Amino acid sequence: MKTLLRIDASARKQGSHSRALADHFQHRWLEAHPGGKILTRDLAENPVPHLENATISAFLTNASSGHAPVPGAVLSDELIAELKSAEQVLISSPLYNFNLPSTLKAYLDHVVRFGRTFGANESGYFGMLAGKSVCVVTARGGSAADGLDGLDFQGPSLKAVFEFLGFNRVDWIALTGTSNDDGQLETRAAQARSALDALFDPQPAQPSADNIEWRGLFSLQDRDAINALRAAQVRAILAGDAQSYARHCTDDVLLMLQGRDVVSGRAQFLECETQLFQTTKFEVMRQIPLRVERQDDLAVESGRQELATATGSAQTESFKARRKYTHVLRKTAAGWRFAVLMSNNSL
């Protein structure tokens, strides 16, 4: 049974545009997951307290030290357990003074916690909540016409937090101009609802993962994580998001594209993909995995790709419509990541 954790941050209980969008998402989610479980946390009705020194000290105290439990730490444990129990998270949040409401920030301060939702190793920090997705629906009074787009810091903040925690997917749906007296609010709201609907509509362009030949010891969680990793790669390429693509790779990733020298390491990978997306836009990207074979913490995936670039893209001839690929995946502390990416135009 699938579980959705819904978090509402608007101070308004009635007439909230962000809550209305979240209602629409929840309705579609229940249609897609009959019998699914909904957990709700209303931060206006039950606000999470801001961090205090005693709470921070409790976070840093070893649980075996014999110290008495601190209420703030107990609440944090409860919130983290709730977050971990959900495969999907829905957040409805208005824009308050260019950023997220303080109640939502307080919630995040309790769940972004070292050793519980993120960790660190010799390669740096890594998230511990891989295999999850979050949809953020937000509303703001102004619109692009007001010239304040550069002052909306809520989106980048929340995207960074959930990607830091290891979430494989972050969707962002925004309703703007709720205070504009132009008679177009319902039109914009309908567009936002349509964007939410698109998250649930089947995507026939992507093949079913049921036909993959799995060789070796893969748990159901491994298979789900690898399928989610592949889907995240497709979304990043179609969105031209080099940063997101790089986050799904190991630090020592190797990229081998036809007609190019080997790209080594995440920094070079990010630079290469950023330059590529500046000149080439992909309109279609299908991964058709045929086999995934595992040996210890490495897995090799082979299959076919189908691509289409936008008219006028600079490197259209470098990417044939049908290609073959081999990807080497490595299971890290942060989850499955791309270690080697190879593709070839010939079939």
Ligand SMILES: Cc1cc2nc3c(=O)[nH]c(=O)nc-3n(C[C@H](O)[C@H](O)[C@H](O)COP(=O)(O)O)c2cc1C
The other form holds:
Amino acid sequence: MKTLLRIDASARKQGSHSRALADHFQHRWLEAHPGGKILTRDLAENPVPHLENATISAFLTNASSGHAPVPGAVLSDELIAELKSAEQVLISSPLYNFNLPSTLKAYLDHVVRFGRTFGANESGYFGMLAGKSVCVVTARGGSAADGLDGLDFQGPSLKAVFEFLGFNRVDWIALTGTSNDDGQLETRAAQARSALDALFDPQPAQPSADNIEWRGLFSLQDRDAINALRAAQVRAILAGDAQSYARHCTDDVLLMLQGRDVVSGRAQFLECETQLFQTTKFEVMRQIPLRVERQDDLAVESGRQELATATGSAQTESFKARRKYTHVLRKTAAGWRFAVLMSNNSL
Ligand SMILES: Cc1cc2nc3c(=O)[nH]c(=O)nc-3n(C[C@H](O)[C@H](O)[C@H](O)COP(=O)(O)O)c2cc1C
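With the form predicted on its own done, generate the form predicted together with the named molecule in the same format.
Next comes the full complex, and the chain you just saw is listed first.
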């Protein structure tokens, strides 16, 4: 049986826009998973306490050391067990003073825990909660028109936390301008609900990954992770989400597109993709992977791509509608990431 863990963070029980969006998601999720189990955690009703010294000490102490249990650490164990039991997490959260509510931060401080939800090895940190998805529905009083658009640190912060924990998918639906008296709030809310609906609609058919020729030693987890990485790239490109795209790349990523300068490093990549998505909205992005060949912690994937923009097939010089791609993937502590992205129009 599938399990949804719903976490509500708005201090408001009545009239909360983020909770209303979460109701909509929950309804759609139950339709998609009849008989599914729903766990709820209302952080306004039952706030998680702030971390205490004794709790942190207990985190750092071996459980079998014979010390009396510390309530904060016991609560952390319960919250982590609950989180691990759910395949899908739903968070409803308002924007408070440019960031996430402190109740939600206190919750996260109890579940982001070394040795339980993330680990480390010689290559760095890795998340231990792979195979899960989270959908964050958020409401904020302001909108881009207020000129406060840059002052929203909740999105980057929450996305970073869940990707750090190894979640395979982070969806983000925001309702803006809940304080704006412009008569358009219901229209914006309907758009947010449609965006939620789209999460449950069958995805535009992506070619099956079953026909890929895998050469070299790939575990099932490697294959799943590489297929998930490719799917995350498609989602980021379709959503125009440069931040998410950049997070799926290594620090030293190289982007080589025919007829364009080489882009080197994650910062330059982010800048380049941000500029691209400001001017180009991709409506279709299909990847047809043909072969993935592994050498140690590197894998070279080659295949075909099909792209179309809002104004039709991507026929600009840089983005031909159909082209070949070769990507080099590197297995890092955080999982498989894009190290080199190359494509050319010679299809
Ligand atoms: C304490 C507090 C701080 C807020 N800070 C911001 C803010 O920084 N930016 C913003 O756009 N809206 C801000 N708002 C407005 C809320 O984001 C907005 O009312 C939102 O709809 C609240 O979510 P809810 O409807 O789910 O309760 C703030 C509201 C409160 C109560």
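Worth saying up front: this structure is predicted, and the values here are computed from it rather than measured. Residue numbers count along the first chain shown, from 1. We call the rigid core whatever largest set of C-alpha positions still superposes within 1.5 Å between the two forms.
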Did Q26 shift 2 Å or more between these two forms, C-alpha, core superposed: no
